[in-house]
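Given as C-alpha cells, the chain that follows is alone and in the form predicted on its own.
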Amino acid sequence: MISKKYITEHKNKEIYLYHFKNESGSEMKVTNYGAIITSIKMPDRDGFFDEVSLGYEDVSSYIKDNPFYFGCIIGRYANRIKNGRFTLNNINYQLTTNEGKNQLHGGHIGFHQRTWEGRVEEDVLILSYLSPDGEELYPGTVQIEVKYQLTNENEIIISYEGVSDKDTIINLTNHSYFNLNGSKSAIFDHELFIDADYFTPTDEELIPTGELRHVEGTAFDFRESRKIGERIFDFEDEAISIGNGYDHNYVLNGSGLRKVAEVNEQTTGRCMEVFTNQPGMQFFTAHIIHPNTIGSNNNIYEPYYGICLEPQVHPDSPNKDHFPNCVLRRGETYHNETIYKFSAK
C-alpha cells in the first residue's frame, strides 16, 4: 500500500511524501524531491520495528541542505569523474566541477536536488525526471524513470531506466546509508560480506588509479563475512588512509542480477542482502557525517554511523577504457536494478 501526502512547494513544483507499508508492517517513505528515501523501518528478531536508514525528520531539511546525500538518487553520473572531463565520439566534454577540479555525484545541482514527477501504479512508485541537454554540461536530453517498490518479503526494489536523444554517459545509484541497530551506535560491529575479488584503489583525490587490486591479504577482503571495524582504521594500508576508512569501489563477481553483499547485525538479528545487475559497488563507511548531526526520530548521528552499499559503474569509467561501459547511445535504453532485502535471524 502506498499513500501520498502533500508537503510543500519548491521552485513552483509540488513536493510530496509517499508512504509505503507492506503486510508485515514494514515501512518506507520516499519524497519526489531528489527521489529520496527518507525512512526505512524493518523488524528485528523479536518483531520490533526500528529505523534502519539515516535521514532527516522532515522533507524541508533535505531541501534546505543534504550535504551527505542521505537516501537520494545520484546522477547523471554517480561518484567521481577526473577533472570533470571525458571524450565521447571524439568530442571533448568539460563538465561542471564541484569537488576541487573533479566532478562528484553529477555536479553542482545533481539529480538529488531536482523535483521529480511521481505517479503510483498499484504497489510501485514511479518517479520521472527529464534532464535537458547541457545540464551540468552533459550532452543529450535524458528521460529517467526510477521505480520504488516495497514487497511483502521486505525487499526494497529500485529499478532505473533512461533514454537519450544523443550519445551520453550515465551512472545512477541510490545513496542510502544503513544502520541495522537503529543508529544506536557506529557500524563497526556490523558484519559484512562482499562478493568481489578486486577493488579499485584511488589517488589522494579518491579518483581510481586504474589498477584492479586483488583483495587477498588486504583490509578490503570481505569474501568471508567479518566485522567492518576489524581493519577500518588500518591506516598502514594507504588505501584505508586515503578513504579515512572505506570509500572504495568493488569489482563485483558475476553478471546479471545476483547477490553481491550481505550485512548482519548481531544485537538485533537484522540482515540486509544486496542484489544488483551492476558491475561495481561503492562501499562507504560515512566518516564525513558531522558529529552530533540530528537525524530522524531525534537520533544523533556521528561519523561512521552508517554504511552505503551503492551498486554502480566504476568511478571515472569514462576515462578508463578497461573499466565497464557507461555510455548510453541514442536509441538504446539504460537499465539498472538493485534490491535491498531485509530479514531477521
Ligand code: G6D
The other form holds:
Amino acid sequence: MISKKYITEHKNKEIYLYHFKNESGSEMKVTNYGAIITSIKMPDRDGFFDEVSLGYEDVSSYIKDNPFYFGCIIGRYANRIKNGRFTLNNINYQLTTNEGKNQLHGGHIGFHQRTWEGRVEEDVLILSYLSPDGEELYPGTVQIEVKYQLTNENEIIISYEGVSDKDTIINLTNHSYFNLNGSKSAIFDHELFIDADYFTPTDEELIPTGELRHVEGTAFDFRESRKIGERIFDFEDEAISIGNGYDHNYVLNGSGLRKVAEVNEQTTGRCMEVFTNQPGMQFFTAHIIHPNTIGSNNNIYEPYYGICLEPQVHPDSPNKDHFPNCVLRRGETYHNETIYKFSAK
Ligand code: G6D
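Form predicted together with the ligand, following the form predicted on its own:
The complete assembly is shown below, putting the previous chain first.
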C-alpha cells in the first residue's frame, strides 16, 4: 500500500512524500525530489521495527542540502569520470566538473537534485525524469524511469530504465546508507559478504587506475562473511588509506540478476541481501559523515555510521575499454534491476 502526502513546492514543482507499508508492517518512504529513499523500517528478530537507513527527518532538509547523497538516485553517471571527459563515436565530450577536475555523481546538479514526476500504479511508485540534451554537458535527451516497490517479503525492488535520442553514457544507482542496528552506532560490527574476486583500486582522486586487483590476502576480501571493522583501518594498504576505509568498486562475480552481497547484524538479527544485474558495486563505509550530524528518528550520526552497497558499472568506464559498457545507444534501453531484501534471524 502506498499513500502520498504533499510536502511543499520547489522551483514551481510539487514535492511529495510517498509512504509504503506492507502486510508485515515494514515501511519505506520516498520523495520525488531526487527520487530519494528517506526512510526504511524493518523488524529485528523479535519483531521490533527500527530505521535501517540514514537520512533526515524532513524532506525540506534534503532540498536544503544533502552533502552525503543520503538515499538518492544518482545520475546521469554515478561515481567519477576522470577530467569529466570521454570520447564517443570519435567525438570528444567535456562534461561539467564538480570535484576538482573530475565529475562526481552527475555534476553540479545531478539527478539527486532534480524533481521527478511521480505516479502510483498498484503497489509500485514510478518516478520519471527527462534529462535534456546538454544537461551537465551530457549528449542526448534521456527519459529515465525508476520504479520503487516494497514487497510483502521485505524486498525493496528498484528498477531503472532509460532511453536516449542520441548515443550517450549512463550509469544509475541508489545511494542509500544502511545501518541494521537502528542507526545508533557505527557499522564496524556489521558482517559483510561480497561475491567478488576483484576490485578496482584508485588513485588519490578516487579514479580507478584500470587495474583489476584480486582480493586474496587483502583487506578487501569479503568472499567469506566477516566484520567490516576487522581491517577497515589497515592503512598500510594504500587502497584502504586512499578510501579512509572502504570506498571502492567491486567487480562482481556472475552476470544477470543474482545475489552479490549480504550484511548481517548480530545484536538485532537483521540481515540484508543484495541482488542485481549490474557488473560492479561501490562499497562505501561513510567516513565523510560529519560528527554530530542530526539524522532522522532523533539519531545523531558520526563517521562510519552507514554502509553503501551501490550496484552500477565501474567508475570511469567511459575511459577504460576493458571496463563494462556504459554507452546507451539511441533507441536502446538501459536497464538496472537491484533488490535489497531484508530479513531477521
Ligand atoms: C565521497 O568518495 C565518496 C563517494 O564514493 C561517495 O559517493 C560520496 O562521498 C558521498 O565522495
